[in-house]
Amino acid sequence: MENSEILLRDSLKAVNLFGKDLICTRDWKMEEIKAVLELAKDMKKNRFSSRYTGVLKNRTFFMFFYNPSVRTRQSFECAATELGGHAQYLEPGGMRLKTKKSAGETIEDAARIMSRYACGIGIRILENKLSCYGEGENLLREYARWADIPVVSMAHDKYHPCQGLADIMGLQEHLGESLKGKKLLLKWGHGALARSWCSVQEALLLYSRFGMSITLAYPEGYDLDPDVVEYARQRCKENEQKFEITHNPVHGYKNADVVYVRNWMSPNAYRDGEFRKEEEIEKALRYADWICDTDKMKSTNNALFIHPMPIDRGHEVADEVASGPRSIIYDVGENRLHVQKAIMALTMSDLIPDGR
């Protein structure tokens, strides 16, 4: 056995994630997060190795999509297939589920019976399927309460753990294993999509835990969840790193090692139980000076550009940056597959944790 295999085996033996939910990385210890990343890197290196192709043999993963996707559905389906299992696509509209306006099966009943069929449940629920912020998080945790199998967030209104882990994996591939002391500019970009806070809030949680210095930049009136911001501030403090907030569209680029751009909605996006998407878009498009372009990127430390996609090109970021030589958007997009394979293997199979 090669040294790298021994180190990986020992790392996986140190944690036991079998049956554990992944709704937010904040719920996981650093050694558990690092074990996922180590396994994901080995899975990427040995993508179709027989070491992993039978990990989920004859097992089914339910994918519960309240909202559509491109990368999420593709990557989870590929992940299940490459582990020897099957991913089943489910739409709430095609199921008899109880809602505020209709009778149907409760979350308890649905989760309990689904636990008898599958090895895991993935749920994706975002802004326009909710009546208020936090409702998606509550739904996932209610499923987790009743399910006997792991519940994995495939993106919800508060967090996007799989995206955050894919981000970290990509940064480590380009900047080295230690990210401590690297400067991140996490900035709002104007755009026409009125996105939820999930990806940027997950980035705040994870990047701060990995010891990065963070500048959070957005126009006034686009504050994120104060609990998440304070958590990131404290993690930066513990790691002796700087955390700052600016409302200037240019400040923060100087000497940045990583520039992460994402449009997100304002805290006023929900009113009277309704997501006001068109109002959010109209308001956001007034801030054209918040685009990330080559002139702004010149003051960085030859920074990597990162974005969870889909990108609103010409609004959030200029094409020459998004498709430029320092953009790692496709690397990170690919890493969604490998990270999700590692999560599924560690939480839904008993073949990985003991190093067999």
Ligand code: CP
Given for the second form:
Amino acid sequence: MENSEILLRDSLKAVNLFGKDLICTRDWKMEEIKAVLELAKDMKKNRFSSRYTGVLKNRTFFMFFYNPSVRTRQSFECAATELGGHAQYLEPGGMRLKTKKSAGETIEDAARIMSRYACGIGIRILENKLSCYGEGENLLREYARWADIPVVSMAHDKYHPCQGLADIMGLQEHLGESLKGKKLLLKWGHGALARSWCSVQEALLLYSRFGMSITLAYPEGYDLDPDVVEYARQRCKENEQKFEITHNPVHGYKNADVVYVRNWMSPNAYRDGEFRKEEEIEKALRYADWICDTDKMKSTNNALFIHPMPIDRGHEVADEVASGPRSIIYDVGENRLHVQKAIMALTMSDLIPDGR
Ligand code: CP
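Requested next: the structure of the form predicted together with the ligand (the form predicted alone having been shown above).
Following is the full complex, with the preceding chain placed first.
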């Protein structure tokens, strides 16, 4: 048996994730996260192996998309197909669910009946579909409360666990298994898309747990959730790594091993129950010096460039960096498929072949 197979077998034996929700990786132990990553790597290497193609045979995964998606919808649909199952795309607007403004079915009733049909429920809800920060997380947790099947975040206002796991898998592929001590610049990008906090907050949670040294850079007025920042600061401290915040657009590049760029909204994006997208875009476009370009990248340690996508090219990052030789955006995008297959196999099937 190869070393990688022994590692995979041992990491799978150490955990039992069957039936577990994935709303935030904070809810999962490190050995559980590592088991997902080990399995995802094996699934990437043996993509259509008969070990995996029947794991969700005859099972259906429900996906509610309140917001648009390219990668998440496509990768979850492919994941279900490759595991022998089916992913059903659901428009929440077509489900007569109860909302603050209209009568309809409660989450309790919807979640309990869906549990009689499917093997799991994925939900995306963020940005303009919410009236305040935290509402999306509450909705996912309410589904998880009533569903007897796993609920998986496909990106909500606070976190994007599948994206964070795909990032870590990509970094390990390029930098080696141990990320401890690697220097990360996680920076705000000038941009016209008014993006959610979910991917960067998830990155802070996971990158700090994996022992990276973190410089978080953003203009004054773009603070992230203080609870998430404090969590990351504590994990860096436990791992004896630096955690710093800067408001300087060029600080943090020096000797960085990884540069992660993403636009995010200011804490004022929700006011009086409204999502102020146009205001956020107008404000963000004033910070043209926050673009990540080849000049700034020159002072790094030949850093990898990472971004969860979609990219606002020419605003967040210059084309030469996004499409340059150190960009791993497509590897990470591909890894969404493999980590989601691993998550689905471990949480939604009792057929994963580890002898359990
Ligand atoms: N990164 C990500 O979740 O992409 P989509 O919004 O296209 O799904």
